Every structure is written in C-alpha cells, then in structure tokens.
Amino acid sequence: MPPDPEGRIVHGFSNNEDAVLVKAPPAGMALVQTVDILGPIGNSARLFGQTAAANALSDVYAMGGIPWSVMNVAAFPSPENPDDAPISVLAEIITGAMEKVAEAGAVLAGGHTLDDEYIKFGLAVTGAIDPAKAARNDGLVAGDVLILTKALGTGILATGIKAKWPGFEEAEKEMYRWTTHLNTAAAEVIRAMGLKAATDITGFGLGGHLLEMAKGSGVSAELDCSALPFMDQAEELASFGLIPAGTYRNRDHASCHTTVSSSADELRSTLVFDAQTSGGLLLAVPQERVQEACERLNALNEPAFIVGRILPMRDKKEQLIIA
C-alpha cells in the first residue's frame, strides 16, 4: 500500500466499502483523470506491473498534472484451473504497480479484478493540475521546438523478447530500464516553463500522436529522422524484421497526412510509429526557450532529445513531414 502522510483517504479500507472516499485537491485545482490498462510485457511480473502502473499514470504528466489517487483494474484467469497463472504472480504485479505509485506521490482508493483468460492491468488515475496552466493537444505554435524525454522502440524489443531472440535477456532489461521510468521530471517542466503543448508516446507511436497534435492545432510538424534517440538493439532488430503489425498499421493509418522526405532512413521513418509502452513525453519549447528546457531537464537526471519542430499549415497532406 502506498503512503498516505496527508490522510487523502478518509474512509472506505477499514470497513470493506465498495466505494472509497477521497480527499480533493486544493481549492483552485482541477482534476485530470485518466484509465489505461495492457497485457504483459516482457517476462517479469513485477516489472510488468511497474511498467503499466508507469503507463497510466504518465497522461497525467503529459498535462502537467500531479497525480492524487489511482484504483487498480486487473483481469487475471481464475485460480481454479491449474494450467493458470498462480495467484503469486498478480500479487507480484500489483506489487511492482504500487512502487511506482508510491514514487508518484499518490495513493490507493481500491480497484476492480476481473476474471479472464488473459492476464491484463492498469490504472484509472485522478491527478490534479491548474487548469489554466495545463499543457494539451492543440496548443502546438509554428517554431516551437520537440523535446523528447525517452528512447524509442518499445514495440520492437518486446517483440524480440517475445521471440527469444539472441540477446533477448539484455534486451528486456534494456525495455525495462525506460518503460518503467516515470515521467516526474517532464511533467515538473511542463508547470515550470508553463509549456503549452505535450503528449505522451505510447501506442500510436511518436508520429501518430504528434499527427494528433498537429491536427488539433492546425499546423505542421516536421521529424528529424537523424536525431532519433532509440533504445539499444531496437535498430538492429528491426533490420532482421522484428517490427510488430502495430508499427504497420499506425504508419498506414497516418500515411494520408504523412509525407516521407526522399533522404530520411527508411527503417528510421518505418520507426517514428512503433508503437510505445510507457513511452516519454513529447515537449513542444518556444525557440528561444529549448536550452532553458533542456537544462531543466538535464538538473532532473532527464534526457533532453531535440527532434524536430513545428511549422506553418502545409496542405493536410504534409501535416506529419519525416526528414
């Protein structure tokens, strides 16, 4: 159970009620909520749990948000059936989730489990945040500069994890060094800078999700393919073809508002939609702010990986450009 030295649960553990009451944020504040659940990823239960836990509570931060309180949902195959999961194996992962919910700063107020053939687990998440302050979608300004907070290619090494591929054992530990990371210090300056746009990278991988973004917007975004940052091996795994379907399907999905430049690297720009598991968030800088950013992010032991930028409305065709 994570700590709660604020006493923001005020009843419902004690006497087993099917709700729990909350204490809410201080007066000025809004709520930002948000539920994500997965499959598992990767081989360790713990790891998983800390990863999903990671996961859901990062589209709080990509608003700014601080979370409050999250309740778990799991679904888990009935211990009846002895070819099943043994139960240890949802306590390990709800293990691993409360760590990180414990590092966020929130607390627990309850949950649901599901009975199911496949194992799953997320969070619903209330954070709290100002909401004049609040970073979304659609505040991305033509020079504005792209800051990411994370190496891409979660898809990619869980696919080769998945596969047993050579190397596999170093490959989870590298998935797991950034999956399960959270994105605090981001999210700390966002409010900070008082940043208008972020997002976070998770399934539509980072060219759909800054597609999003340019969309709500109404302008264009360019990647440098170049500056890429990806995780160690992604690359070459994907050059022996271990790219998953979903990587595919986002790159056609965004195929009519995307444009390939002929010099980017066609295995890079294949990447910018793999889709991501906890991935980092995506920082839209003012230009003459991007080295404030950075050092910001650098005090806070963060990565600061400038990728591309943001520019005038081209046609609808050019809302995403791969360089």
The other form holds:
Amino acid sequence: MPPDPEGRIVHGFSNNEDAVLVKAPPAGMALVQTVDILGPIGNSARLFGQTAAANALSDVYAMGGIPWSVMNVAAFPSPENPDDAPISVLAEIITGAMEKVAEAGAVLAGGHTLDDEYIKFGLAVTGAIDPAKAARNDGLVAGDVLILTKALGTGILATGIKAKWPGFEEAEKEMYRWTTHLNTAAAEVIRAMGLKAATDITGFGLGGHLLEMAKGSGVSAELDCSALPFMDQAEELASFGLIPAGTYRNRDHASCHTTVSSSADELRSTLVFDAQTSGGLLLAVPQERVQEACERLNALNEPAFIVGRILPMRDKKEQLIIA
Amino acid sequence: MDNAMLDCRGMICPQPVIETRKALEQKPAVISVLVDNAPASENVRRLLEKSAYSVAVEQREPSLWAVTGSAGAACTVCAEAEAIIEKSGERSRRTLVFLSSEFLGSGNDELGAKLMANFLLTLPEMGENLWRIVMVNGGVKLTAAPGRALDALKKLEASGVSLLVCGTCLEHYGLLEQKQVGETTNMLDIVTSLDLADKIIRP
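The form predicted together with its partner chain is what I want next, because the block you gave corresponds to the form predicted on its own; please supply it.
Below: every chain and molecule of the assembly, starting with the one above.
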C-alpha cells in the first residue's frame, strides 16, 4: 500500500467497505480524472505493473496535474490449469503499480478485479490541478518549439521481445527503463513555466498525438526526423520488420494530413507513429523560453529532446510535416 | 541454394517476420512470402531488404500480397507461390449454409431430423465452394446430439469447412459443455459471415 502521510483516506476499505471516502484537494483546485488499462507488455509482471501505473498517471501529468488518489482496475483469468498464470502474478503486477503510485505521492482508494479471459491492468487516477493553469491538448501556437521527454520505440521493442529476436533480453531492459519512468518532472516544468499545451505520447504515437493537438489548435506541426530520440535497438529492430500493425495503422490513419519530405528517412517517418506505452510528455514551449525549459528539465534529471516546431496552417489545413 | 516459398496468410505481425527469418537460414536464392495483410507485407519487405535481397512486393488481391526477395538482381515470384496465388484467384464463390433448426423442413420432426442428417452428409458434394456453416437457435443442437448429423458435421469440419455455432443459443439450451464440433461465436461474427458470403443457403 502506498503511504498516506496526510490522511487523505478518511475511511478506507480495510473493513470491507465497498467505497472509499477521500479528502478533497485544497480549495480552488480542480480534479483531473482519467483511466487507462493495458494488456501485458514484456515478460515481467512487476515491471508491467509499474509501466501500467506510469502510463495511467501520465495523463494527469500531461495537464500539469498532481496525482491525488488512484483505483486499481484489473482483469485476470482465474487459474484452472497448471499452465495458467498463478494468482501471484496479479499480486506482482499490483505490487509494481503501487511502487509507482507511492513514488507519485498518490494514495490508493480501492479498485476492482474481474475474472476475464486475458490479463489487463491499469489505474483510474484522480489528480489535483489549478484549473486556470492546466496545459491542454489544443493550446498550440505557431512559433512554439516541441520538446519530448522520453525516447521513442516501445511498440518496436515490445514486438521484438514478443518475437524473441536476438538481443530481446536487453531490449526488454531498455523498454522498461523508459516505460516505468514517471513523467513527474515534466509535469513540474509545465506548472513552473505555466506552459499552455502538452500531451503524453501513447497509442497513436508521437505523430498521431501531435496531429490531434494541431487539429485542436488550428496549426500545423513539423517534426525533424533526424532529431528524434530512439531507445537502444529500436531502429535496428524496426529495420528487420519488427514493427507492430498498430504503428502502420497510426501512420495510415494520419496519412491524409501528413506530408513526408523527400529528405526524411523512410524508416523514421514510419517510426514517428510507433505506438508508445507510457511515453514521454510532449511540451510546447514558446521559442524564447526553450533554453529555460531544457535547463529546468535537466536540473530534474529529465531528458529534453527538441523534436520539432509549430507552424501556421498550410493551405487552410492542419498538417503534420515530417522533415 | 533452392528457392523457398512461405505461406504466411492468416498470420499477424510479428509471426510472418519470424517465419521468414527461419526460412532465410537456408539462404534461398529466391524467397516468396505470401501474406494477407499490409503491415506483414511491409515488415517482410524490410526484413528481406535488410538481409540483402532485392525485393518486389506485388499486391495480387485486396488481401493477398506476394513479397519476393532475390539474391540476384532479377526478382520474380517463385513458381510454387504463383500456383497458390492462381488457385486463390479461382476461389470466387463462398457458399454459406445457415441452419436455424435441427430439422430440415416442417411437417414431421422425426422425418426432419433424418433429412437434416442426409443433407449434411450430402453437403460435401458442393465441393470447394462450401465455405461455412452457421448454426443458430435449434440448429446448435446438431453440434451436441450424437448421431449421423454430428458425424457429418465433424467430417465437414475436418475437411476445412468452418462451423460457427451461436454461443447465446448454446447457453439457452444448456449445451455449452456438450458441444462437440465447431467454433462458438457471437452475432457480430455471424452477421459478418453473412455479409462476406457470395451465396447463402437456408434449407
């Protein structure tokens, strides 16, 4: 159980109560709520639990929020045969998740497990946020510079791990290194700098999520292929064809709003759409404050990769330009 | 080395890449890989290119790609793959038989049951066009009651005919555990099957 030093849980579930009484965040703060559930990724139950928790918490961080309380949501096939995953796997997943919830400073307000055909795990997260200062999906302005805080490649690495491709043990370590990392520091920078637009990179990939933001904001966005950060092995595995179908789907779905310049690397222009799990935050920062943002991130030991910029609409259309 | 032909239809990523990689261990001079989805065609192309083959990707049908790699310069689909492609082109009809009762016709149920068994035993005469049998309502009882009809269904399934059995109906008749043949399915699969079929027979 994650600690609760402030006594946020007023009345818990220890006596089989069905609902949990949670103290509200301080006056003036709004709630930011989200739920995210994943199928297993990689082969470690505990690190999958950490990943699923980091992934769910990330939606709160992407707005600049602070996680307040969480609820576990789990699906697990009840073991009937010797080959079935034992119930200890579920315990490991939850242990991993709670480690990340504790790290995030949130409390556990219960959860629900159902008997299901496949393992799934995630969190419903409630965060606290100053509503006037929340970073939004539709707050991009032409001239903004795009800073990404994690390397890309979870979709590729997960595929390589599934295929047991040579070197997959290292690929798994590399993948979990990124996916279990909380986006706390990036959220802190959103708050400290009052950034207006940010998102977290997950299933639609960097390109898909950026295009969504551009459409919401009425702007175009340019990504610089050569500046994209990739996890170790990601490009190598992708060049062997270990690209998940979802990545191609993301690319094809975005295709009528995407322009790929002839100078862009062909493989990277596809990997822009690699479906991420627990990806980094994409921060839109006004040009004159880019250095400040990078310094703030680095001071918190968070990487800052400058990957692109925001442009006005092109031909009255929101476009994603891959250069 | 010899040419290689891989039939990776029905496989999703990364399986076609894994199969192709295994085949490449024999260092074939020409390798043709058949896949039925676009991501697989692109991924197999990448693997072959990475393995220093010159590659051609041909889309032969809406969901059939032949990805051919050649260690030399010229690149043509190998003969064995060509034969499969031609054969799949000939398959123009998908006949679906829709059974909503365990009896054939109405009048006398004893006679109807006999006729149904005969009907199922005679269905193989349709040849390769017979694609799928969908059983709903009383039709699902055919999958559970021992007898000639059940034997006929087992034979049909063994010959490659797909049998879809309505799960809701099995549950209604308490037959989920007794079902001996076919794949338990839902209404979405049934409606999709009806849509995909070229011809539907409802005896």
